[in-house]
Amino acid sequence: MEESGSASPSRAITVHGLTKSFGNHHALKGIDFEVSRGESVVIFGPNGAGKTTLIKILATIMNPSSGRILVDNLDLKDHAIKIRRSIGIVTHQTFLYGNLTARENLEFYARMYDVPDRQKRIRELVALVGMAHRLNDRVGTFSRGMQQRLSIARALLHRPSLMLLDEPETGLDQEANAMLWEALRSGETGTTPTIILTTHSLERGLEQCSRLLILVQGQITFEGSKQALKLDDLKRLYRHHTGVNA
């Protein structure tokens, strides 16, 4: 048997013994899981379960307290900068600069990621998210939904191999949410991306992902393939593990 936490060419992510504490609060309590390349995994859990903390650590935004994480066989502790270049992230936080125009925001990130033919790529993505008519307007003048659309373009700019989606439907209208998933399926990232999604919507997670985890009070209490799982079955499973009706 292969040693847990060791490298494998088929794995996009390996997490072993991951913990995160904020003072006396233990947000993550020794998490272990693996994600294969090109796999889509959804993480369910009630508020305070540790979902956003986990996404921030995987995105290199936050450091873990202990444990080991490999992304594309690179140790996150030693290769955070290189790993960051392969990640796209969509969350309720847009990572946009309100005093800059949409074009200036995308140009900034395109330069940071060394995106080739930057102007062409920017035009492609603003057309994709329906924002071409606002390209020269300051982001601070945009509605929340429009900022989220632009954040999708920002996340896809460098054709990331790993997409981290933390409650991406927050602030997105139905059309924009559909745009995001269509872009991920259509090869807009240049390859079939590995996807980790957190969401409160059991229906959305079941529809979009092939495997699911349930996180409760910083611990994974269930992990399995969705296979022939129906929504009513998932609701019962979720209630059993969390004590919460979804």
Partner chain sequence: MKYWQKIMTVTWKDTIAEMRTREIISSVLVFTLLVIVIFNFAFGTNQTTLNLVAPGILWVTFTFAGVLSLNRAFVPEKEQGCLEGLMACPVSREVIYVGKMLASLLFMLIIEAIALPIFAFLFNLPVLSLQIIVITVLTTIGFVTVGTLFSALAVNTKAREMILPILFLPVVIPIIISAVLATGTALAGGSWSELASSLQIIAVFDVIFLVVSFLVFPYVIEE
Contents of the next structure:
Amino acid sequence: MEESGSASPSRAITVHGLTKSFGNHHALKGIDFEVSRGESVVIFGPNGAGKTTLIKILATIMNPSSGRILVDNLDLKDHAIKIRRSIGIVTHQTFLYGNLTARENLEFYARMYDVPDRQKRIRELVALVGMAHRLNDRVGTFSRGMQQRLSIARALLHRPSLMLLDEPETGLDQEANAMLWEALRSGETGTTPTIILTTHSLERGLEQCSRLLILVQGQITFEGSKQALKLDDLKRLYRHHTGVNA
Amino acid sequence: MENTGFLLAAFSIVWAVVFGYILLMVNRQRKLRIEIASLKATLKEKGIE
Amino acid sequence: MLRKLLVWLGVTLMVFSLFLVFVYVPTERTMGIVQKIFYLMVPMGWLAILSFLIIFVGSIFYLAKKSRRWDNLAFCGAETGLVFTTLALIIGSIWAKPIWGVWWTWEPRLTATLVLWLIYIAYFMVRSFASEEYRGATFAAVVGIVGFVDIPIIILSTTLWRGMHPGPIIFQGGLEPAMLFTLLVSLAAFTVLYVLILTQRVSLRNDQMELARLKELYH
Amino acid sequence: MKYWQKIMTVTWKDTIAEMRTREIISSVLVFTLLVIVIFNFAFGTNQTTLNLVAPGILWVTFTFAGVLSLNRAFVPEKEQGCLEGLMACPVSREVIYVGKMLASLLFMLIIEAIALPIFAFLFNLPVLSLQIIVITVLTTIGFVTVGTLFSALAVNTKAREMILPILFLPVVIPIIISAVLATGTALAGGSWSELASSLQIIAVFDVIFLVVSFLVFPYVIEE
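Could you please show the structure of the form predicted in complex with the partner chain, as a counterpart to the form predicted on its own just displayed?
Let us now look at the entire complex, which starts with that chain.
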């Protein structure tokens, strides 16, 4: 994470020939793409296209069936533990324990990620997500929205240089969603992180990202930068590739 | 020769089960092969495989 | 070709072993003719353990390579193993009745076989309870590995439990040469039979998989 | 050193979560007491009979207590995807296994530490000896090494409450046998050397399954 701003304009992520099978079901059928440092890429696709599988593989939660993935020029297979240090994840699940307080949850993850100066960092983040007043309450007593805010704090604790956002807007209210992007853009994590986002919302994806991929049935069917695209074009494009209205 | 019955029972049970199992397998495989062949033919007609 | 050879070898060995058991080998003095079940019981017990060795090998390679073929091997080993372990239990109780006067006795080897049988059952249960088939295969592989490693400990503990010393309990002074020879031929005959059955089962399972794949294509 | 810190962090997390609700310890403890009382009805109050069946009662009780508490070990991890959160942490999978195992071990030992005196009291038996404590600790280690592995497996299946005992019980039979034997010998006033063979089997089981579970655990939680 410290070296993310280093001089070499190298890539943050290289994915080559990635496949993933669950028994006879092929969730990802040979995926190739690259992401530069600091870039934000959005992946669109209908349900069951393999978006979540892809995110889980990048997060090293799931093992690919074949293919090669480099993160910061390190092979994911050989350097999983090192790479995990630089990854932050927000999904519709919060990864928080209902029986622990907000502080205990953050403290737990802070320890797991070797966050220096834990207490200060925790205070910083709960202030950022507006949860300071509930720090010592059990997470199980929180509303869904509050849990999601805390989940953002959890993901940012270790100042990740690569953010994986798997449909983050599910469960996040408008305000919390804005807060998340604000935090990512403001350099709260040190430098602007590389972002990979999956979402159903074409508007939000287009707004937040510089490049987009469309994933259909485990294959990337479209790849392009957003410059040339207006929302209407994207909608047409999406329908063309997926056969579904967005 | 007392207990010859037990000896014969043991041998016949083993052989009955073993042959039963083999027969079951051969039978199932024959049916499977027929099914596979017909499915392959239909798939070919449809031009999938 | 090889298979045909194996079939002939198996049939020859089997006939020869039957001849040895029923005609050639002398009847043991204290237990009488029923002692001859021994030549059936030992091969069954051996196949029960050999099958678990196959499950073990198949499971390890499946976890390492995630290739369907290794899971198939482990699964087929488990099924044939279950058949032979069940037979070992049945023969054990046919053996127990004339010798001890009861159908079931907690004799160490019989007890160990029963525990092994329960682990075989667990192997199939975990498969059927898994939410997806591929996960079931992984979980079964874990059970296969744990179960195999457990076998020596099970044998040790059941022996200790009945207060018997490990070692042959059927013959105090070791086997007579004629008996040993008969036993070895029986073991060889059943091992060849086992290989034939296992390969047949694997080929059947491959066909089942092929059918499943074709059906997937069809839909 | 870092390795141990992470392991202890996982154990610490489980422990404070348990302290807050006492879900496992209190429910399993009540269950244990009920089983002991029911066994008392089943075998009557004849002290000679009780001496004979006491080791069996003790280990049947602890075995089922183990199944019950291990069944809960991974349930909190499945809520809100916490297991995935753990897997995304910069630690090897084995850290998760050892951390959770130590927490389960702690809970089981607490339950046993409370149940044993009650057992001694109700059955009028000297089970609070060093010998029996050693047997209990060693056997419990065996329970949780295999149990944690199977618990992680069971939580990913349908009918998870059913699958754990079906897997767990046959595998731990060797240590239950040995624990019952050793407890019987210890209650009869046997010496350490008379316990040696049983304790050896339990210890060998512990070591082997610690290693095996350590090695296969990653496959259980990864897809």
